[in-house]
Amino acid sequence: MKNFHVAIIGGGVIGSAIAWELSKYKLNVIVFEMGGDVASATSKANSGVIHSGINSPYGSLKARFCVEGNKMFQSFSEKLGFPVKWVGKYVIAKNKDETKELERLKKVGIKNGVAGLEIIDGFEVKNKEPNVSCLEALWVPTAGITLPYEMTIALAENAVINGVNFSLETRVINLKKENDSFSIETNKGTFRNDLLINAAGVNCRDIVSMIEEPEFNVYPCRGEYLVLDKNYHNLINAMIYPVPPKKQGVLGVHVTPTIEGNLLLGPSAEFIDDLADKRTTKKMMKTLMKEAKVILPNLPDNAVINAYSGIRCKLASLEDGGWADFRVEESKQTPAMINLLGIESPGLTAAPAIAKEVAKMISKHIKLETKNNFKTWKFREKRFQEMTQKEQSKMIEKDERWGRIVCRCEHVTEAEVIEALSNSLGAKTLSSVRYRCRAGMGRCKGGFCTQHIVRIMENQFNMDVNDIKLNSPFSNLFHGRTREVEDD
């Protein structure tokens, strides 16, 4: 039985942010993640938006942590090496009734401490965004975009180099509170720890129910997205949002530029019964395109190259309006168990601030001593395709693998794939490659590069082809041979 000061259940952006924050102190910390890599669930399946704080009621934890997190993001990204762009956001009103909602959002934002908010007329919007028509719009300059999976990976890998243990493909089976410590039973053995952090996202209620009777419910809400080809990146410059719908506690279908040059349409908002139901449907694809064309009438039907979905962790049902505040709290029934409940949007933005808050809560139980040797490592400097020709030539001279293109769509080299597979977390799935170097994320969605990545896994990492996974422990890429190969 291994002993730790703190155990974190969940390796999404919240769990990884907490792990990185705690790695600054002299603590033994472990993170249990049931996926094959961090950011394997909701943390990779969102808009990648850095919210400003105009949509959450004044005094709510959502508003507080969103505004605090937004202000921390720039230095956060500079330290850890994940990208951020402050593209800003327009919330557009199509009629007089919707303009009243813009005034309300502006007042809420000002009260929450959001700077630079301005309501402008449709002509001014047209000058900035020629493909967008509206009566008025609320301009939000402090809104930005990031790559949520790169952010989570950067947090986790920096936590690892500072001594945090990550246990991937590890499912928590049972919890017990024994005297002043917890016993955590997993599929990889039993662990003991002093403090427990429940950052399990949509599974947060399941974790609580292992040790006490939950007094809350989780209402999973699926959001589907469409990804547009990079050829259409110039349709917008900033994020374009509609006035939020009055029900469901969501922001509505919006059009968002991404760091990598694609556009995102979505998300939908569909309350479902199954936490794991991440289907994308033809019906919802049509609905998303229809609603996106209200914002961008010139949107071509043939621009879509991919679709994906994520599950929001909601604490309020559709019948109750769909909105509930974050809950960041120590259990009253089980002391030293800190629960992070209902962390949906703007959870990505709030993650740095929530991590700070959790560290404060932990300091009431354990004296936090700062490490003298704490260090940071930048997740990404430059990809091969971002280098100058001179820089590329130098890299190829040092190692010829930099000259072998594995992914034609995204111009990813063999050397970059090897670096991705050599990550400090020990993640060795096809998705772990994809989210670290973008191999397989282009137009052909891995049609060309998958076979080459598999060969690298086999030949350079001695992986059995039958053990290669797409993402989760149960997602084998291959299920047998189509024919047997006879030896000569």
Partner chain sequence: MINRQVDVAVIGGGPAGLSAAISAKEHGANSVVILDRNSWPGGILPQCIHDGFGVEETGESMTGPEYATKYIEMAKQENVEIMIQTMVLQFDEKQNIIAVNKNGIHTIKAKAIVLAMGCREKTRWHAMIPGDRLSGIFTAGVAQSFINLYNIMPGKNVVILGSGDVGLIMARRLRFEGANVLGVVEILPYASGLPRNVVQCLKDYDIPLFFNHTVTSIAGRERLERVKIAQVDENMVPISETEQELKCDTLLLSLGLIPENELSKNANIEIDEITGGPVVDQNFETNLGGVFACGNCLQVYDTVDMLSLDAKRVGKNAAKYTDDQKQKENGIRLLSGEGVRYVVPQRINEYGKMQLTLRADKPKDVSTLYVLFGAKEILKKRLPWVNPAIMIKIDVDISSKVLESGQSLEVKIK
The other form holds:
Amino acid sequence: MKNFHVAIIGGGVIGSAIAWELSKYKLNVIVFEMGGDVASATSKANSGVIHSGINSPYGSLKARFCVEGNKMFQSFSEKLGFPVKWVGKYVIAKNKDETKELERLKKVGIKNGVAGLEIIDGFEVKNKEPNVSCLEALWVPTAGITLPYEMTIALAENAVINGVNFSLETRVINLKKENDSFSIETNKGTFRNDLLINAAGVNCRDIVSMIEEPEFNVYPCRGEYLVLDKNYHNLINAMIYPVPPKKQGVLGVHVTPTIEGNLLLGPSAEFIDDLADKRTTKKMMKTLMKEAKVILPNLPDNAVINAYSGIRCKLASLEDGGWADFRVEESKQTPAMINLLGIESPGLTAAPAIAKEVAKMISKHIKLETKNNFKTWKFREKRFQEMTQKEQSKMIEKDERWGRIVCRCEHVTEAEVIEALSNSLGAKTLSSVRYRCRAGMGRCKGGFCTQHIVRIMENQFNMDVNDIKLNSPFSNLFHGRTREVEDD
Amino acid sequence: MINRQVDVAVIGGGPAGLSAAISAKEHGANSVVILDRNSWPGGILPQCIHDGFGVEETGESMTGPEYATKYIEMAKQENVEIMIQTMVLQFDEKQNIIAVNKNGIHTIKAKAIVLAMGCREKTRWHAMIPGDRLSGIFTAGVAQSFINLYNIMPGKNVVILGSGDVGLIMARRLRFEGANVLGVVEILPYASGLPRNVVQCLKDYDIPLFFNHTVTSIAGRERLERVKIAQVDENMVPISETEQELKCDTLLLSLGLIPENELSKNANIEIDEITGGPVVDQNFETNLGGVFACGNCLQVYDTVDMLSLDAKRVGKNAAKYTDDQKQKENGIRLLSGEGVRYVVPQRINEYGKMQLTLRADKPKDVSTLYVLFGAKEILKKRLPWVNPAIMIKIDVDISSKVLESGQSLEVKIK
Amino acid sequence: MIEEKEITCIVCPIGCRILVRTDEKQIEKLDGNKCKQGIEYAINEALDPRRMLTTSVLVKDGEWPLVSVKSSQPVPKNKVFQVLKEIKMVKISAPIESGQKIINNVANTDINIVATRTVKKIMK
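The structure above corresponds to the form predicted alone; please give the structure of the form predicted in complex with its partner chain next.
Then the entire complex follows, led off by the chain already shown.
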């Protein structure tokens, strides 16, 4: 049984941000993640938007952490090496009623401390966004986009470099508090620690219920998305949002440019019973296209290259309006257990601020002493595709594997795949490669690169063909050999 | 940076690229280089271990690897240079190619370029199949490469969506390797693949073929566990009462092929929305002078034989272009009319005899094919049957008068 | 013994369903074909259906783990799985030349299994 000061349950963006924040101090920290990699659930399946803070009521934790987090993003991104782009967003009003809503959003935004908000008329919007028609729009310059999975990976890998332990494919089975410490039973053994951080996202209630009777409910709300081919990236420059629909506690189907040049449509909002039900549905695919066309009529029909869904962890039911504030608090019944509950949108934006807050809460239990050898490592420098020809030549001269393209759509090299598979977290699934270097993310969905990645996994990382997985522990890609090879 | 000059540069070393390169050399091009991103020339032929290749071309039936070997040997004899593991990153209207391999970045100035990039398979999202995101979903070609090249089994209980040839051939292949093939699901009322493959790959082994059916959803926790299939109505909308569940661990997608033209698009080559390939004239020249297209990046062929034969003509034209780089007029358009899905070439800018390749839009019994110049029939031909799975080839003679009129021609099947 | 078989003709895409009635080694009746080309196919299919067989054989020390193979002649349809079973038990060392005989007289059919590609040897 190993002893840790702090155990974090959940390797999403919140758990990883906390892990990185804590890695600055002289602490023994472990993170348990049940997936094959970090960001394997809602943290990878969202809009990738850095929100401004106009959508949450004044005085709420959502508003506070969102505005604080937003301001931290630029330096976070520069330090850790994940991308951000401050594309801004338009909330568009199609009629007089909706323009009133713009006024309201603006007022709330200003009160929350959001800078630069401006209501502009449809004509001006047309100048900036020729494909968008509206009566008026609220321009939100401080809204931006990022790659949520790259951000989470960058945080987690930096935490590992600074001594945090990440235990992947590790499911928490039971929790006990004995005297002043917790005993955490997992499929990888039992661990003992002083402080427990519940950052289990949509599973946060299950974790609480292992140790006390939860006095709250989780109402999972599924959001589906469609990803469009890069060929259509120039339809918009900024994010285009509708006026938020009432009574769901969501922002409505919007069209977002992505860092990589695709367009994202979504999300839908559907309250569901099973919080693991991440399917996409024909019905929502149609609805998304229909609703997105209301704000962007020129959207092409046959350009979808991907669909996915993420589950929002809501603490209020549809009947209760779907909106509840974040809860970032120490359990009253179980001291030293810090619960992060209902961290849905704008959780990605809020993550840096929530991490700081949690560190502050921990400092009440353990004296936080800064490490001298804390270092920051940039998650990624330039990709091969982003380099100039001169830079590309230089890399190939150093290592010829930079000259071997293994992903035809995204022009990813063998060297980049090897680097992705050598990550400090030890994640070695097809998805972990995909999210680190983009091999397999393009329009052919792995038609060319899968065989190369499998070859590299087998030959250079000595992986058994039956251990090659898509993402999670039981997502095996293959069923053995066509012809069994005996050792002789 | 490595700089060089060649007469003809061929992008892609599959059967089309090999055939075009050999022919270019035979027709007088001094230096011909093939650039291919794989570790071997021959494209996907080495994974197509079944036979039936070359029958139309030579009368002899070969397997894919044998067919590839024959062409690779010919290329060697003609001193065609083949650069493997070399990815073309871009080319421009001045025939400058930028490519990369382990030796560095190459800039290749060619007198003529032949596009032979082939095609890629449609994915789950082309059919917009909803459900869980799981392992166990493969395109048929990817599964074929794992089984036949890498000695890896993709699964044990398999459903195949789409009755294209790759899907049919994979049904038999999986059966041979001990997998249980639950059925092939086809949304159309007829097979997309060749009748020979329907008989020899499915009927021989009692593998069910579900016509007018589609996969409506995919489910499972982490690996695929089951798919739902349902009959579709005349508008191809699934009829929910007919839905049934098939327990399987693998879904192979054989939904058709898309010509791979990302490079062409970046070079501003005009693309035909129906074929997915470049718009070409009777010499297979694109709107960029000196850039020719052949093989599956031009149009998806039924058989490699027909593809190779056309590619030979392309190689010859490219070689001719290297000593006679004349600018051509835009010429007249050749339009697809009633009963015709598409026709290649789409443009004609020289008079004389030429060959058209086209596809019908649905299967029919006895029909008549017309090439019309206004109301005038330039060509009328009786066809005993038509089937979209079988490409139609016809020879037509275009007079200078027709060409000079500037008026479009129309091809019809009634 | 008189037997009736329905055979789907594969000579052209019409796919005539040809009804063939056989008496041991004799054709009694043939019906349903729209042209003459289907007759020979239907007779062969009714009396002695055969298939070219292609699969692969495990390779030791090769640049590829498998070598693709074919039957030197079409295999009687009812022996296909017997032949496959025998092929699956074979393992051959690289180098292998295209056309090289891998199995002689496979499953007592008088048919050989030959390589359809070259696989070079690699040093481990």
